[in-house]
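Only one chain is shown below, in structure tokens, and it's the form predicted alone.
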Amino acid sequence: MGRVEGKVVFITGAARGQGRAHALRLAAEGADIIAVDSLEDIATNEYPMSRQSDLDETVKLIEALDRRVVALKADVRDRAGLRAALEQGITELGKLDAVVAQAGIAPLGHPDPQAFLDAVQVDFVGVVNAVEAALPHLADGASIVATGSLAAMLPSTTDNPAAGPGGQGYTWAKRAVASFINDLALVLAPRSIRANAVHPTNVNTHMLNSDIMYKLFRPDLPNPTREDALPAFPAMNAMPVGFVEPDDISQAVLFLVSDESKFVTGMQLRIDAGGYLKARPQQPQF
């Protein structure tokens, strides 16, 4: 028996990156997956978004694990469309046990104020929309997991002027996710539905491996490459690593979806190589 055997999990942003990694890790432990992704670019987000071929690959990899998957195109900003996609998945798979609200963008460096709104709509409103669509279908004891960000917790990172309106929007949205999850956990506790957030440091995905991110890490160079940025990536972390892999976050998501965490709720779980500690040291309180 796998750690989430027989569960059905709804994952947003599942076509690639962390979303795909979460889907595969959960499927490997026995879950069936409802996978959605927008599959379209956003003008203020300067790296390409996933495509249908990416979502098709996620499906192929899940099916290779002998698990069921319903994969659909849906934008987390579109509340009605997202709800319709989820309900189609539930019709095919029979129930819903958990939500992983992973979909996110980082429209950093774009000068248009719309970048602020795009970040808020995807990174925060998208989480709320996923939870709202799922809640009528969740039984007592279900699990909700949302993705925050180490960078949003630290001053002068994504909210520095070089990151533009989109950076400020990203910071606001991810901090709002943390607050939302905290209070959501409280109101859902009488039903034993857990709500937790994971806050990764740099993750080895398309978001990190993008020209705009290289410029933020190496502002001293006019057109930095990944090779130029690699020595700067560890600056955020206390441990001597520049980034973690998507599956490192998936291990935490698996725990939070599984019944092993049945009494864990309202958690702000940092998978950050000590990045928060490095920037915000504090004495333990006894």
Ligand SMILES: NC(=O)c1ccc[n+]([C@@H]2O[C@H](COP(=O)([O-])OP(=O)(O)OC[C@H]3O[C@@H](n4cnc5c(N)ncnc54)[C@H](O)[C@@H]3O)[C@@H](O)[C@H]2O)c1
Contents of the next structure:
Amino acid sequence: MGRVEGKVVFITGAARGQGRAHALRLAAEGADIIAVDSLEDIATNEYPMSRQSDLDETVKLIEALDRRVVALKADVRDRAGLRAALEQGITELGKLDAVVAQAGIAPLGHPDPQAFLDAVQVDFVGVVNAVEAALPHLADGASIVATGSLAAMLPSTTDNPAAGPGGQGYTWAKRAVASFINDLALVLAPRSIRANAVHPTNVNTHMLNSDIMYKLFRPDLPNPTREDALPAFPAMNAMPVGFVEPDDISQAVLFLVSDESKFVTGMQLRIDAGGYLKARPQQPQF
Ligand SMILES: NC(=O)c1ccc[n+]([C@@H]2O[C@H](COP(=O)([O-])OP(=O)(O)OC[C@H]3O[C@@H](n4cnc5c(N)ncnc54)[C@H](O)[C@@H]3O)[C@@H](O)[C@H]2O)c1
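Moving on from the form predicted alone, kindly provide the form predicted together with this ligand as a structure.
Let us now look at the entire complex, which starts with that chain.
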């Protein structure tokens, strides 16, 4: 028996990166997956979004694990489209046990104020839309997981003026996700539905491996490369690592989706190599 045997999990942003890693880790532990991704670039976001070939690869890898998958193009900003995609997945797979709201962008450095709104729409409203689409289908005891961000919890990182309106929007959206999950957990507790947020440090995905992130980590250079940024990445963490791998986050998501965490709710679970402690050394609050 896998740790999430027989569960059906809805994952946004599943074509690559952390979303794909979550899908594979959950499928390896017995889950069937409803995978959605927008597969379209956003003008204020400097690095490209996934393509159909990325989503096809996620499907191939899940099927190689002998699990079922329904993969559809859907944008988390489009509430009706997202709902329709999820409902098609539920029709094919029979039910829904968990939501993993992973899709996200980092439109940092773009001077247009629209970047602020794009970050809010994808990184916050997209999470609300995923939860709203899922809620009518979730049985008591279900699990909701949303992705926040260590960087957004720390001062002068993504809200650094150099990150522009999109950095401000990213920070606002991720803090709003943390607050939303906190209060959602209380609202859903009488039904034993859990809502938790994961807050990763740097993760080795397209978002981190982008020119705009290199510039954020190496503001001293005009056109920094990944090689230039690598020595700067560990500044984020207390442990001596520059980034973690997507599956390091998936292990936490697996725990939160599984019944092992059936009494864990409202958590802001940092998978951050001690980054938060380093920046905000204080006594724990009880
Ligand atoms: N990579 C990091 O260093 C890091 C650190 C902390 C938090 N995060 C969070 O992780 C998420 C990004 O995931 P990743 O690191 O795997 O990056 P990624 O860019 O590789 O993956 C993001 C996925 O989301 C999809 N997506 C983007 N906008 C969408 C939309 N409107 N609708 C549906 N799908 C959409 C993209 O096509 C892509 O497949 C964001 O929420 C981000 O805040 C990332």
